[in-house]
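Read the single chain below, which is given as structure tokens and is the form predicted alone.
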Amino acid sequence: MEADAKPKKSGPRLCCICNQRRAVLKRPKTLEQICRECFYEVFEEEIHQVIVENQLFKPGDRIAIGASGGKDSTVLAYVLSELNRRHNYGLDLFLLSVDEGITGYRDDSLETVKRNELQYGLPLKIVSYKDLYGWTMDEIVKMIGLKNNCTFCGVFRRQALDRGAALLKVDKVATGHNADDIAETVLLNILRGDIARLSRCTSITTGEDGPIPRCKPFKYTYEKEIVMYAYFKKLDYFSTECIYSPNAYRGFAREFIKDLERIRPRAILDIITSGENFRISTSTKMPEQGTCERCGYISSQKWCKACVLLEGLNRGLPKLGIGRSRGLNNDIKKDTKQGGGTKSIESKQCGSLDF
């Protein structure tokens, strides 16, 4: 009896799209095994389709790309530059960065953004917390501690982006928020019972009733695929996490989403779809948008959240603005009624926004 023949070794697995080149990765979103070239093509084409189907831009628009130096914003700047050239979008693109004043983190990441400015040929504008608010995040953390510091940073950053966008006179801000980020936000708003934000957190374009709209071209793009794209393209990005965010509430939601993705990759898109299809009761009263009396920014209260937090810092009572701001806004009303309050407010650092 002849000896059992040795099984033949199977050759390298071919790309399931082109069936010609060797597969080098498995797409996290679809689990398809594809080659590098096909990955570039489907990654960029999906983003192009999102832009076209949602009419995110129109010819002649001036677009600021929120650039932190991280993987998401770096890939967004690169891909938007490529698609703008390839499909003739007719956009004027700019990089817009916020310097929160975090030593050993933001100062290093901004060096990456400055290199991106040269690599992609895009003008760069940097706005800082210190110039806008008179405080850096290092100074805020020194006063408030590591708890609730992300509240200050998130509120200030949102307004700082709008201020920078106003200086650039852009029509829209494009941010690198990806599918994982949006799924996390849906989950967080459910956990917090935040109905107002839950009703709009999956919108691909937000702030259309505000000074400058924002859009998310990466709404359906997985974070893992962004990392893969940056790695294979050898893009220059900064990968260190913020030194003040380890205990952020969002971090726990992020870990939960990652666990779900390992079990079922489609879970991320399913959560986004669920958020899109939520029906908010018509009896739910949404806050009426007005204008902050101190800085002119959009607000549902007498003062916007940034000015409330800033006032707490300037009074030496940083926790005054944490949580619901109604109490401090009532104090503000009393101060204003007593006379002279508005003058002292207007003379402070926050200043006026000329939108």
Contents of the next structure:
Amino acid sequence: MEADAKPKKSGPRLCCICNQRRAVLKRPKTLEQICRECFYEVFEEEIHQVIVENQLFKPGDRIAIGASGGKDSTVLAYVLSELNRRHNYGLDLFLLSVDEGITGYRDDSLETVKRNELQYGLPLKIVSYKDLYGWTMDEIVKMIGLKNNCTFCGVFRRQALDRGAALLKVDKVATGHNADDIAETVLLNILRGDIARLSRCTSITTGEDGPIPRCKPFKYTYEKEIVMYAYFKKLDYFSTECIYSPNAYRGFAREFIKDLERIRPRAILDIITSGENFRISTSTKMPEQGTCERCGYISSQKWCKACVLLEGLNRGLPKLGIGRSRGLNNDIKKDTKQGGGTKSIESKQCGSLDF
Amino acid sequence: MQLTLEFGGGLELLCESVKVHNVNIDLPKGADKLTMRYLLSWVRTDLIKERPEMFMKGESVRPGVLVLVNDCDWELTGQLDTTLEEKDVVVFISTLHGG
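Pass me the form predicted together with its partner chain as well; I've looked at the form predicted alone already.
In what comes next, the whole complex appears, and the chain from above leads the way.
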């Protein structure tokens, strides 16, 4: 038989879209087998549709892309600049990176972002923990050890991105969170009973009431396709685990999602749909949004989390603000002789992601 | 059989930070072909220097590790049953590292 002469792997499986070229990828979302060219097209087109349908951007917007040098933000920077040109979005795009001050990790990944700046012609702004808070993560870890360092890093990064965005005077920040990340976060918020975060973690745009809204153009984009896209396009990205990141709880959720995906790839989109359709009962107590009395940042407490953590560091009490923090804000109140009851529950810190 | 193996997305850290490995693998005794199943167990015992659990789970790759055989997703070629030929290029990329 002639068909037998060809090995299975280079066999005549044709792309189910163009029916001409050899299929190179099985799409997790649809299980379609498609060729490289059709993959680029559907991948980019779907993201374009998400942007248009959800009105993520307006003509003339200044948009900062949260850029870590990793796969997601690198692909996001590439695809957004491509779509901006192709569909005349009229956006001014910038790369915004946070330098946590982690030797051997962030310094290397920032080199990648600096190359991206040249490759994609996007201006880059780097804000550092050292400049913003007076501490690098290396110094923080030296003081507090490896136990709660991800809490510090996550809280500080969230604010650092906002402050960088304010310096760039952008209208919005776009982040590279993908469908897998969001499914993982839905699960984590359920596992932690964090209703406030559960109700907002599937929103494609968040913080519209705050100073600078954020959006996630990759909300429905599978991690597998992002990595395949980066591989086929030979995009330059950095992939080393943070040297300080144990974040075991998130790790388990991640592994669970990946196991589910192998059995039934749609599970990822279905978890997102479930998250979107939760209705929070009206009797659930939600944190009230206010502003930090010390730095003016949005906070549901008297002091924002970053200020509490920073106060702990500067006073040599690094445990301050770790774990259940209701008592700790009270502690500060006593300290600063400011009365008043704590008005609401506070959500737990969520590792290093910014939901 | 001569194969080129590439490790990316952080997996290269498991083999002394070398991304590309040109290897020569003997067929298993009595077998006339080399499958991905055999290659994975070979990589686990003969190539990877540390933390094999970052690469394998059971007899397959850990979920979240992408495999390409001659730049084609192994989900299209039969995964563990994919048969390899002389000079094939097999790429392993972890999707599990940072964003």
